[in-house]
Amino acid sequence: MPSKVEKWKDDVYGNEIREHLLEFAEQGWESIPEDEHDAWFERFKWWGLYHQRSGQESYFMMRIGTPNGVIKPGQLEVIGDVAKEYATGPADNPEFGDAYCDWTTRQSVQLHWIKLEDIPEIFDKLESVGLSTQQACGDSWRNIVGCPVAGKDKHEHIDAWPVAEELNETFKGNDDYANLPRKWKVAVTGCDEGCGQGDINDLAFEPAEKDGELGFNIRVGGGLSRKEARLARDIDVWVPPEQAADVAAGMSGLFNEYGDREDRFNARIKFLVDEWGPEKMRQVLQDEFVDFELETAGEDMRDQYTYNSGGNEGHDDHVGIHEQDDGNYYVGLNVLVGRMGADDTLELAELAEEYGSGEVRLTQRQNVIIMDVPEENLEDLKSEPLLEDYSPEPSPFMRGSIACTGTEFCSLSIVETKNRQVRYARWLKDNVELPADHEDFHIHLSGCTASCAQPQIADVSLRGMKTRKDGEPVEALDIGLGGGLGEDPRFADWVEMRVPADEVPGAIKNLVNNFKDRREDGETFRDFVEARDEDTLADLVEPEETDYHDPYMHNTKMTWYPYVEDDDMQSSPAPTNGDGEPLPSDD
């Protein structure tokens, strides 16, 4: 039997949702029948809208898709304006204030506290400059990711941007691919760093050479969620750029036909690859979904991959100042946990126009890049006050920090994340010294097993849990070690469970000190972890209290907003009308 979500989708889904969404927006929050909330909230995702969690009724997160992280000239200013005017909630965040943009691990933009009644105006503003929320969420093609400097990178084998752009134009809004069994995540990369993270996507195009021609090898079935992490599998297919869209159509068509629509937990292509194996996957693709002979895989460039490989080679996270292939430069800025205030976003847009071409790009490490900066503009750009907060030369602990949305807004998260990881990074910067040869050290904090912060591919992986301390329930984190990508990707080993959140910085400090004391000459942290079993690693973690203070130890999931003094659910002003005024209670 199809799942209840499939039944909702049978009634209304895809592009047609927009008409209903705009009608609800015109009539107001209360026009959505209460017994149909779950169905409509599921459908709204297709247009980039997630209803926020309990206690924040009537407010939505809005996701804007920016293919390959490319924000064209004029678009960032509109994003900042929309954030400032509409992403304003009933309470301030103590670290970030009010009205901010979140840059995501899939090179998209997220705004919070969006009211239903404002959506038509927001859509108009975004679409006036070529931006859209279409299929930013939902069971369809998601935002296409890849090397953020594609087309301008000195280190790429093949320009992947035209392919990513073609895929976006072909499949976004295409009714034939609008209603898949579950989300469909695609990565396209042509660089020698491997920063497209193809290994953790449903479908990956990776640079490869075949008979002297550059194109892409195909991998299928990667993903991190549900404690069921998989690396994408090689299906022995190579395609030239002009056939990439045809193969992508075939693979997503295969998923549409054979993906599980009865069990949403099993409705990802990684499980179909588990069941069939790569050989059958290739054969079914050939026999049923493409009308030309598939080429066997070419010679890949994976031996050159340095992105998140555990070493310190290359320019893999794109933070810093790097020369483009045209002689200009791009300047990658570190945005701690990917959150930037609306005013800072508008200032970034001004700097991109003043010193570069106006184009800004987003990375999968939640950072931003100013593109096309002439060499003579670099010093003036570096002296801008904004770069004091968003540095091109950050501390490794700042540079390596990633966090998901957490209990601030997300109904799935178990713990607070963004503010906590900011506090962790600052404390570690001041109290822990990495070996001199370790400029990169990745710490990813995910609030639950959905893995939006991609914890399994970090040096130190943190995953939200609960525990008891001194007889009281407190927020806690599982700790994993040694994950990463590169030529030989591996997932983190989970070595310590349910560590109280205020003991995690001490655990990381002790871990780093033990690593420095015991490492062989030149041994990387990832190699150090891989050479030891889980029991030995657990002994090296040693959680302990320090002078680090964590103000979010209470059960933030049970609050309406974790940072306000009156945070119990009864104090919530939600739901509100279009003016942000509380609606009368039904009691």
The other form holds:
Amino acid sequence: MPSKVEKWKDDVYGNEIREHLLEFAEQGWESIPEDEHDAWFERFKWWGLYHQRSGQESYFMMRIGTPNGVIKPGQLEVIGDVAKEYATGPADNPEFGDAYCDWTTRQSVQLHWIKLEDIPEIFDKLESVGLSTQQACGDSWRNIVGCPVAGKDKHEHIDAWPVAEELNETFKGNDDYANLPRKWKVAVTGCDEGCGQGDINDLAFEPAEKDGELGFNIRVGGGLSRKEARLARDIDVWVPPEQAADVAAGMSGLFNEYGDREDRFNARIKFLVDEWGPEKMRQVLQDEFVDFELETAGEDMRDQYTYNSGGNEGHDDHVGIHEQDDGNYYVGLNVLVGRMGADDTLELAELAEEYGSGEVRLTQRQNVIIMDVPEENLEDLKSEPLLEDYSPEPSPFMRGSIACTGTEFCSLSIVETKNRQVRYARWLKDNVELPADHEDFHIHLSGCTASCAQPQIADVSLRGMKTRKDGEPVEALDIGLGGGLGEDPRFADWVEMRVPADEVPGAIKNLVNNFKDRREDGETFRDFVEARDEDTLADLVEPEETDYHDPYMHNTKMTWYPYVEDDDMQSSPAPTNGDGEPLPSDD
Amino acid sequence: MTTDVHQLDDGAWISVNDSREVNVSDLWLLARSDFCDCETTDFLAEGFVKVGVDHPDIEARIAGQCIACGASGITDWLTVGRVVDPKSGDFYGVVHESVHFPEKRTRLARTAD
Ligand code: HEM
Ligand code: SF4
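Switch from the form predicted alone to the form predicted in complex with ligand HEM and give that structure.
Whole complex next, starting from this chain.
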């Protein structure tokens, strides 16, 4: 039997949701019939709107999909303006203030505290500069990710940007692929560093050469969610760039036809690849979904991949100043946990105009890049005050930190994430020294097993849990080690479970010190972990209280907002009307 | 009206008649369960896998783990609340911190998704 969500999607889904959404917005929050809330909130996701968690009813998270993380000249200013004007809620965040933008691990933009009533105005503003929230969430083609400096990179073999752009144009708003069994995540990589992270996407295009021609090998069925992490699997297909869209259409058509619509937990294509195996995937694609002969795989470049490979080589996270292939430079700035205040965002837009071409790009490590800076502008740009907070030369603990949304807004979360990770990074920077040859050290914190912060591919993986301390329930984290991508990607080993959140910085400090004492000359952290079994590793992680103070130990999910004085669920002002005034709630 | 129950947002919460009623991330104490070897399982709810109605009970099978011993898996059916009067549809949640007894289903009830 098709799931309930499938029934709602049968009634209304895809582009047509927009007119309903705009009409509800016109009439106000209370015009959504109470017995249709669940159905409409499920559908609104397709237009990039996700109803926030319990205690925050009537407020939405809004996601803007920026393909390949490319923010064209003129767009960032509008994003900053929209954040400043509309993304303010009933309470401030103590680290980030009252309005901010999140740069996400899939190169998108996320805003919070959006009111339904403001959506028509927001859509007008975004669309006036070519931005869109379409398909940013929901069961369809999601934002396409790729190498963030595609088209400008010295390491590039194929310009991946026109391919990503073509896929975006072909599949955004395309009714044939609007209602898939589940989300559909695609990555396009064109460089030999591997920074598209294809291995953890549903469909990956990876650079490969066949008979002297450059194109892409295809992998299918990667993903990290639940405790079911999978790497995308090689289906032995090569395509030239001009046929990339046809193969993508075939593959998403196959998913449309054969994906599981009865059980959403089993719907992602990774489970179909498990069931069929790569040979059958290829065969069905060939027989039923493309009308030309598929080529077998070409010679890939995976042995050159440096991105998140633990080797501390290559441009890796794109932070810092790097030369482009046209002689200009790109300047990658570190944004701690990917969150930037609206005023800072507007300032960044100005700097990008003044010193570069106005184009800014987002990375899959929640950072931003100012593009196209001529050499003669570099010194002046470097001395801008904004770069003190968003540095091109950050501490490894600052640049390596990624955190998901967590209990601040997310229904699935178990623990507080972003503010905690900010405090972790600052403490680690002041108290722990990595070996000098480790400029990069990745610590990813996800509030639950959905793994939006991609914890399984970090040096230190942190995942939300709970435990008891002196009998009282407290927020805790599972600790995993040694994950990463590269030629041979590897998911982290979970070695120490349910560590109270205030003992995690001490655990990382002890781990780093043990690593420094025991490593062989030049041994990387990842190799060090790979060479040891789980028990040995567990002994090297020694959780410990330190002078680090954690203000979020107290089950933040049970508050309406974790950072306010009166955080009791009953004190929530939500739901509110379009002016933010409390409405009587249903219960 | 019939009581309308489903899990949403990947099992993040249970909706009863279009109202969010039961959330993940709470701790439940489970007794006499074979979930793990602990005398009472100190169970962290991480996701609602199945929900159903066995009038007047609203029941769920929940994915999660015992935070005392670390065993993880899916519980048998647990009563998470009641809708006593289907006409009004009002939901009364159970107190999750008190002790609960998961049951293997012996009779058929209506499951939903
Ligand atoms: C309100 C905030 C969010 C919610 C409720 C949410 C929900 C989820 C859920 C339910 C999953 C797992 C199920 C599945 O794979 O379909 C998931 C996975 C994931 N989400 Fe999110 N998410 C949120 C924010 C984000 C953000 C901001 C990003 C970055 C754009 C993101 C990126 C990812 C990634 C990379 C994965 C795991 C990889 C995978 O399996 O594909 N999520 N999210
Ligand atoms: S990892 Fe979990 S807690 Fe974090 S944003 Fe994703 S769904 Fe929410």
